[in-house]
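Encoded as structure tokens, the following chain is the form predicted on its own, with no partner shown.
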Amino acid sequence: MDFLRPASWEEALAAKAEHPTAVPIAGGTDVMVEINFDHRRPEYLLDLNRIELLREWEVGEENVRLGASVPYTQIMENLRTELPGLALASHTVASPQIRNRGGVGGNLGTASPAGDAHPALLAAGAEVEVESVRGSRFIPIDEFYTGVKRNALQPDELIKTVHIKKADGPQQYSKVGTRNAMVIAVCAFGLALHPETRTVRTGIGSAAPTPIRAKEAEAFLNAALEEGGFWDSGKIITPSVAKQFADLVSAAANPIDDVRGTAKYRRHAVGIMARRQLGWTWEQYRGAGRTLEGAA
């Protein structure tokens, strides 16, 4: 195995582009269990930890600009306010030793359905800028996962940056797991109001072969928020419509049965956690003057 350890980003993309198969490696959180395992075992390795371009966000007017190796932490820690869904999602990740060093740029590498960040990003409509030396392309989440462990992203491409919009609304995450950290997530779902539009955008993670959203959930709310006139008079959500919602978004779940659980209870707790958040961030909506963590 090759250790590439390129200098700049020019040189990764240089580097990249003369190795198309080298596994870019930055916290290494996902990578290095793999290749200690056996079961991985690449022709080269691409560090980017010299990178600083990848360790760097920016928070504009209407958008943050996440750089691909900001760790969890520095997430926590500073932007919590605009990034709140994905902020949340951060917690969950781990241990403190994981959240130093691992970033939304690995999970969207491995595309891992488990990977925490998923369901946040997924509910925040965020856009993966992603480079080589051809020049640089933006891919919307949505059509970002395009497998099991498959992404968008060309040989000679990689992640650059995470472009998100700011919170124009409550935004929750929570995740279902054996214990409270170094745990795979045996389901986890994220859920964003976006307001100014009048929408809803969810995430789903661990349920299906991808992560996904729950469309039909979405259009269901959209629809019945709209028509009982809830964004204008901020009335309580009735609890048919949670319930309605919650039950479209336990049928958008595609999972699995494996060791941390079987398809049944993935379908059920997804549905729970969704049946929660929407009662989460609609008080917070409502402006109840408390603030509810995610937490299923």
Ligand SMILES: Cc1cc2nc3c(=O)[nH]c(=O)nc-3n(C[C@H](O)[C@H](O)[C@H](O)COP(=O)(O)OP(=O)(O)OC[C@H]3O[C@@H](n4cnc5c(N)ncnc54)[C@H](O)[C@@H]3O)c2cc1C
Second form
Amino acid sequence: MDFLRPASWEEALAAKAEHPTAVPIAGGTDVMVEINFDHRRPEYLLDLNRIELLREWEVGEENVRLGASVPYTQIMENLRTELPGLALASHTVASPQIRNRGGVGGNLGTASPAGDAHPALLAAGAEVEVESVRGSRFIPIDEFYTGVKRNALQPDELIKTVHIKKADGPQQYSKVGTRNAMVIAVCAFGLALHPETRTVRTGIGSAAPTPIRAKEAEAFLNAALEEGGFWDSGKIITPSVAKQFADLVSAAANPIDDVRGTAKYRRHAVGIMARRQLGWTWEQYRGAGRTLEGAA
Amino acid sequence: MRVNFTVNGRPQEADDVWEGESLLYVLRERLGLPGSKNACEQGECGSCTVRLDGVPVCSCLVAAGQVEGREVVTVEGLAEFAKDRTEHGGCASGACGTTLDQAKRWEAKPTQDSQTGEGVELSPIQQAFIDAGAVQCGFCTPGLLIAADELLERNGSPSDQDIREALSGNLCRCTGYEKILDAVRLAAARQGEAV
Ligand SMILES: Cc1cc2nc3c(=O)[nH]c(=O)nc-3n(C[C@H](O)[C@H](O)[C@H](O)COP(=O)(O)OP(=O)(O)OC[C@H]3O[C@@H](n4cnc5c(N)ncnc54)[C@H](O)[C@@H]3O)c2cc1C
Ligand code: FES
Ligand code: FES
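What's the form predicted in complex with the named molecule like, now that we've got the form predicted on its own?
Next comes the full complex, and the chain you just saw is listed first.
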């Protein structure tokens, strides 16, 4: 095994081009587990810790540009207002020690259907900026997940920045697990209201081969809110509308039975989370302050 | 490969390090510092917790090569680290800290007077763990001490919720956690009195 320690982004891209099989290592919270247990013996480890730009973030007019290696702890502490859904999701990851190392770039690299960042990114709206010596491209988050633990990266590409839409309304995230800390989601759900465009977006985790949006549920709710004049009136959403939304979220899930839960339970639970989050976010939207921060 | 980094305030060099090796392995097997414990090697238990550039991390999940040029504090250096923090507000690398030799020989010797800890160099959090009876088999203790010490560094009067959150990455199979919470409350109270 060789340990490559590029000091700059350009060096990292060059190293990845020269050794496409090199395994990037950022926080190491996925990679090191695999190496410790001998599940993986890469020929090259490509350390990204020295690359400053991957640890930086910038809040722009419309987007937050989040460096691939910004640890979850930083997201929770510094980006709660701009990215409430992702901040809530970050807070549910593992433990302080893991959140101090792991970040969204690694979560995207692993592309596990259970990764907590994914539903929040899907709901907020995001693009993944990837780069290689050949150039850079932006991958819409909807097209990033291509299969179970598969993503749209080419072998010579690295994730540079995740461009996430700044919240223009309330967002929520929750997951089902057996305890508060150190839990891989049995299933998870994220919801973002986008009052500026009068739309809602969703993200479902751990209930399909990849993280997905519940697009029919979104379309239904968008139409129902529009027709009922809810965005203007801010009145309470009719229970039948909320129920239909929840049912459509359940229907969008395509889960399996495994040690963490049954498919039936997962389908049920994402529906419950969808209905509750719609209630919470809508209350926030109606609320006087129309605060953008997620509730803890 | 060779890895140069700072451990407990002193520069160290580890040789013949395998590229896939963890920081935990380097500390225990290459530098002879077995204070950080290895229980799960997958980030679940926190018994390998160390400070990396000040930040609590699971050393089992840090690749050895990633610590090149960086600073690590282990439980063996915690007493000195805490002392430097109180006395000089921290330590310029190399000027203070704990030598490898001291660290290897470091132990929390029992004293006649466990209230004052006289005769033993313990950090306040270590003393509080002893006084509160928060140590049983002791396997989880080093990781908990590092995590709890960092909490008290950040937050002088943590709520129970803060303590639970800060220690949520550390498992203990013996104590049932109550005495550990007591210990952190005790250390926080003493820290408050001292100010
Ligand atoms: C005890 C424990 C609990 C966990 N709990 C959770 C949890 O609750 N929720 C959750 O979502 N995850 C959890 N995880 C998984 C892990 O912490 C996350 O997936 C984390 O986001 C990984 O980030 P990292 O920087 O540590 O990734 P790494 O391990 O460094 O990398 C992960 C993958 O991404 C690739 N990669 C990293 N950076 C880049 C880049 N810039 N470009 C291209 N590829 C890249 C790597 O090659 C690798 O394939 C847990 C892990 C552990 C050990
Ligand atoms: S040994 Fe590192 S967390 Fe358990
Ligand atoms: S005292 Fe035995 S594991 Fe905590």
